[in-house]
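Only one chain is included here, represented as structure tokens and corresponding to the form predicted alone.
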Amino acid sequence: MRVLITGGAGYIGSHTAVELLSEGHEVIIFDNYSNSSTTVPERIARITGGPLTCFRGDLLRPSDLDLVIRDQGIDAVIHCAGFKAVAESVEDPLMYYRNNLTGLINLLDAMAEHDVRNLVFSSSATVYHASGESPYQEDSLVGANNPYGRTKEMSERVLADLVASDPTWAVTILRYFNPIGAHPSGLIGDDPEGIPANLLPYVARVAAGELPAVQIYGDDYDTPDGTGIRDYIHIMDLARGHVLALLENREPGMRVYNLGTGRGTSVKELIAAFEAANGCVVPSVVTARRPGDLPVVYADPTLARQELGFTPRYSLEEMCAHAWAWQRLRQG
């Protein structure tokens, strides 16, 4: 197949393209660059020995889509792209809306206008409801309770109106919960602007000496240690997810799957886990618990391994050995 992947240069994207490439598939990037390197899809070509089509473009410019789609003869998209980090879609939610609602409009549109109607939805768990008790499934209870969720809720519910209106459309969405770790070569991994959102990048430059310590928000949860759990998936299972998706996702209709592994991994748990499998020492300090964090989310991913064949293959052990190789080498 021919797969356009958005945000193909992102975290998400680029190890979704390593897989593809990896399974015989052909992958044209499309990114703007906001967020991720120019450097990365030659990365991906080293680590496949594959090539690989890149285009520098926008989704808020719908000519630039056009372009794409109408000359590459694409069989399928892959929507990673969009903002993605829940403090600044607090600080600036008509940024998060703009991009990531009309980012998805204006790709839905030219995918019609050129009858491409394949797409796999790169969501998130952030859509479920506080309310609703781990292990989510893929029918709990939805309602974000931050704009970048709520982004995410909405593209899930013009995709659904989507689908309802036009038949023709093959639509998966993909609710994915806590992505750590890179490529296994270090060549490809998280790599956010500034100072990291997520545990596991901010851990791993606290042991590189980039920064002075872990911030644990809260040690005081009814967890076995106090802190929060969440469920922690590497990368490239992620990936896996994601090309596992693309090929069921043959007939028309809309489908829903949780990609995690099923079990939660504590904060201090984590820290842990990282220390030993890399030998270093991560300093922390316990700091006041931020608003709306929750004790515990993990997921039930039943219905992707009965689907899709989904199963987890990376331990704990190797998504901090792989993000410990990533962190040395961006580091150079």
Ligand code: UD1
The other form holds:
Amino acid sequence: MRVLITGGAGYIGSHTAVELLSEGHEVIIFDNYSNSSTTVPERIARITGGPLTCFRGDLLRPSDLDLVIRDQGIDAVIHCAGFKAVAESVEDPLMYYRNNLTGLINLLDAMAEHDVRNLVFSSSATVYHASGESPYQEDSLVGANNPYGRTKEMSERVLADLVASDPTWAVTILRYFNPIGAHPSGLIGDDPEGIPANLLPYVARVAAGELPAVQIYGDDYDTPDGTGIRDYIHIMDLARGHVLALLENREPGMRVYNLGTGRGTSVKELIAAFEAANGCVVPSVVTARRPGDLPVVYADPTLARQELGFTPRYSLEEMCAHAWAWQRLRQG
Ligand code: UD1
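Okay, that was the form predicted alone. Show me the form predicted in complex with the named molecule next.
After this comes the whole thing, all chains and molecules, with the earlier chain placed first.
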């Protein structure tokens, strides 16, 4: 297949590109590099040998989308481009709604215009309602509690309405739990600007001596060691989930899948796993809870296993080892 990946230079998009290319598909990357490096496509090509086509463009400029979809003979789109920082979305919600929602609608318009109605969409476990309980199933109650999460929830609704109005669309929504780690080569990985908001990139920077200590956001949750529990999944497993979803997305209609392992790991366990995998010490201090955090979030991954044949392969140790390989390469 010839697959357009929006946000193809970003964390999820770049690893998905590697996985697609390794499976013999052709990839066209569409990215405005607002939160990614222009060196990423070249690194993807180094890992896979290509062939890779890149297009610098913006979802908010419909002519950019029109051009790439018209000229590239695309069979399907994986839509990863989007803003994803919760705190930033609280400060500037309009920027989030504009980029994530207007961007999606522009993309769908351009796809319809050129008769491409095959889409895999990046969503998040953050859409689940805080009153729900782990393990979350795809039919668990939805209701995000911050503007970023609401852009994902609203995007899902836009897609559901579109499929209902025009049954020739094939749409698969993937709800990610906590993707971490990097490609085993260490050539690509998560590269947040400034101080990372997510746990593992923060841990890696503390291990590298760039930050003094991990702040553990609360150790008084009702969990075995008191710290928050999440479902960490290796980014290459998540990337493979996209390829499997794409292969199953030939029939019209809409499908929704959790991409997680179904296994919960606490903050303290993750720090300990990182130390053990990489033979290093990661200092930490316990601070107050982060507003909006839930105690326990992990997936029921049954549906993706049954319908997509999706089973995560990488261990927590590998997630930590590969994140560290990437961190060392970043440092040079
Ligand atoms: C966060 C976002 C979520 C987003 C996801 C991926 C919030 C409330 N949720 O999920 O919407 O989809 O990232 O980008 O921001 N922790 C620490 N110290 C840190 C960082 C995190 O103790 O410096 C803890 C958190 O309290 C949590 C766990 O580590 O228990 C994981 O946090 P994080 O990596 O930010 O992911 P989520 O909060 O699950």
